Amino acid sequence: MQREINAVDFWRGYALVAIFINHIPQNFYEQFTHKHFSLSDSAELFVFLAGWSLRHVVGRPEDPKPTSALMHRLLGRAVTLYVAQLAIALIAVAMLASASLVLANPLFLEWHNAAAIFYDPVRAHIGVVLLSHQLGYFDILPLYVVLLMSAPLVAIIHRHAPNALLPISFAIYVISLVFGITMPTWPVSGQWFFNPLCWQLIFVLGFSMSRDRGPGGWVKRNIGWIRICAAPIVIGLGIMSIFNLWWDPTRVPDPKLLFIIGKTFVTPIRLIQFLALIAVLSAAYPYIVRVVPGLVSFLSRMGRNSLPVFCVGSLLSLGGQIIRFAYEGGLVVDTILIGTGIAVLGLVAWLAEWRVRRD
């Protein structure tokens, strides 16, 4: 068991770090991180993680949680996670104007969709509190505040009917395909650009997967065969996203988000590719772990404290994209702002753990 959790917190700190070097565009950096190479990114794992990471929360079937500690625990956690999101877009929002300020230059006023918050204060104050209203590249925090509302309904079903809870999830995620329905946004008309009722699947997908018993358990018995099946679909896929062979999105058959690539309704071809993806990586952690122990506990200690080093992560990755932007960025000053911030983020995670030992 506790190999395990060190493999989750190794692989989520990993998350973080490619988080955070592709929250800041067209760096130098950004074209060595998996999202290159493959259809899903960082996000994909983050949340299925998120899903792995509630079994150690509901407990073991043979000594489950009580149903009302359960829910108090995962509640109070997602109000945890509403907090850091509202303090987190109150800085980006502190951040963007300092910018304009200091550069003036009354561009950064407009930067992932705040400008409704400078010429529309009222309105987008209240969308920002309501969740309806979400600034590029902090916007995954609200979805992943969404999932941990839902989670003490994924552990009941799961506790008194376990062979539903899967189907459930497909279910949803089948319709809110075919039908396209998802989260609005507002006042700025839109739709979240991580919709919930697709992005529950990989959620209850990892919660599901982590399980010793049903669907869990038959992948953890198979898992041979299926990386090899995985395997050719990792690389297959692979080329074809390094080369940019896809077809015309505009010619496939209705409904178009069954076949489409597309990140808001994590649609099943990038939605088959991460499952392929993480079947064929999985086998990769005890062979990291012999070769750089030493990457794998800075990586694990961030994946421990994952939300304070992601929440500086996003805040470092809009003062990265402000840097970039009035000097132009370059390897040199990417190298720089790379280098800081993942030291920031490992001190982060350093304090945050200090601080417990302290205590």
The other form holds:
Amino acid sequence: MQREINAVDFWRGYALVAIFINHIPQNFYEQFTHKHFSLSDSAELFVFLAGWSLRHVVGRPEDPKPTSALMHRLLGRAVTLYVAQLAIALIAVAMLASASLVLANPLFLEWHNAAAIFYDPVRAHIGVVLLSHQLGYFDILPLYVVLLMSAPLVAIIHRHAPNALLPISFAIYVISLVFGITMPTWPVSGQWFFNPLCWQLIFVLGFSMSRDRGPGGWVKRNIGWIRICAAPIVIGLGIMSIFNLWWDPTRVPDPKLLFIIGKTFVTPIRLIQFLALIAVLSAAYPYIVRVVPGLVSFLSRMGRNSLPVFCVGSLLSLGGQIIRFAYEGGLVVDTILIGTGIAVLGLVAWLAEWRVRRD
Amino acid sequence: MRCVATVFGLLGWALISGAAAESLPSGAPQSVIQKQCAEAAEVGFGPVTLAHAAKALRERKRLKVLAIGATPLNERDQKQGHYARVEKVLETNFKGVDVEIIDRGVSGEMARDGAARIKTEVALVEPDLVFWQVGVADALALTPANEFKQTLSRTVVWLQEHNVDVVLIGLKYQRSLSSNEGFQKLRRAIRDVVREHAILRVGHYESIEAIDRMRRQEGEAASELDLTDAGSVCLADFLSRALAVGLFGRSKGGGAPGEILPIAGTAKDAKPIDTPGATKP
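Having seen the form predicted on its own, I'd like the form predicted together with the partner chain now, please.
Now the complete complex, all chains and molecules, led by this one.
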């Protein structure tokens, strides 16, 4: 049965649309997504809400689902995501190859980390399957796969020691920052763009905040004054983002990752800004529902069907980049691309629900 | 729907045209490519010194390099990447020198994103020198040349203020883009920044263009993909030579810093810093 419209699905739908727009760089509408006024962007929102949704899969402690069924469901979901990642990566590679042929431009073969696939295919294909080789803008789903692979562990700790979950997650995060621990890529040397050892904290925070007890319960009871404290953080860091008023990262004390701004390690300042942002934004949802119910319904449907929408959105954004280059961009091309793309994402969500209703 | 149709149309057209299109590199022997690299490299570098990097070598016998931008790939050299090769070439030619290249490349990253990340990475890695491969993602995303130039300039100034040398690895030569106005504007923007800030640039474009010319003169016109292949193979050589010249060498010609001029020699015959006649940092 279809879920009722709710804030989680709405914001997830918003995150999906924002990711789609942001992944066509230099398009006119990119400047209107919240990443231009904020340190954090839609990636944090997407991962946080994934953690929040996990809470509903795991169930309440007073009404626990059988452990085996829970493990089966969580690992099954992880495998589904893994297969989806491989499929969209393969299609993306074919799109880049096609663009290089049709537009007679071999630069496409080297775009978004695709060079290894075309010029070092033996090792790169192993890397793609191992998720150690990721295409640019196709690197958030591998993080999600790893997070869902670890979700059974999250569920077990939550079941047996719910108050230990957040401290364990926080400890892993701090250790990764202090020692700069990250996940290497292969065969192209480098590191995962989204370091799972750090991003897991956002996932676990989403899971914990959805609870009515523990930290989640405390936040819900005190959300009023939390918002009062959060608003100046959002405004202050927003102004600093717009005017690029950041401190010199070379002058901060060691361990530097605790004090600098970085997406890969989702460093503390970025994390704090994100938490402040969602505290403030969560107040807006009831008003948004009242003012634009149609938009809420449209985005919520996308949020309810996030995997197919995300996959199609990733491919559409790559297609959009190619089309922008071919037609030399401009407001008209950007409007057509973004408008059509969002309509297609809405159609994908509708088709996903129509298929379920028909079955 | 139009996007989906376009994407599938693109795939379909590629299938139809695939047979007639250029094949993947036919693969000239690597020795031939390397010889051409060596000849082409003569047009690639300018008389600019890497003062901070040279100082690090003189005082610590150690050079720490941060690589930003798309990671170069050498498909013919699968046991080691470009940067490992650059390290090896420099360490072989300059005994007692320890070169460490830390690769923090993100392929597809535009200059604006790379510029933001460079500051963080400089804070974390504390390099003496930055290799910044820049321009390809911006060319494909149609970044306005002014915006691109401003971003480059600001970042280069920031690096210089922090006592870090920078070598820009510019756009690749693509015959099909040689008359593309946007592509050429970005290329000019990189050259302008190099001149204005007296930094070193690896003339990847000019070098591959020279290889293209050589192949034509030899009666074997190279395909675009052959040139891409040659560019990948040559880049490690170009980088090694650029670094050797910037650290130890001197240009024959005069001219403004960063100007594209022939160089006096290669890593093997470059003089060490303290040798009379060598470029003082």
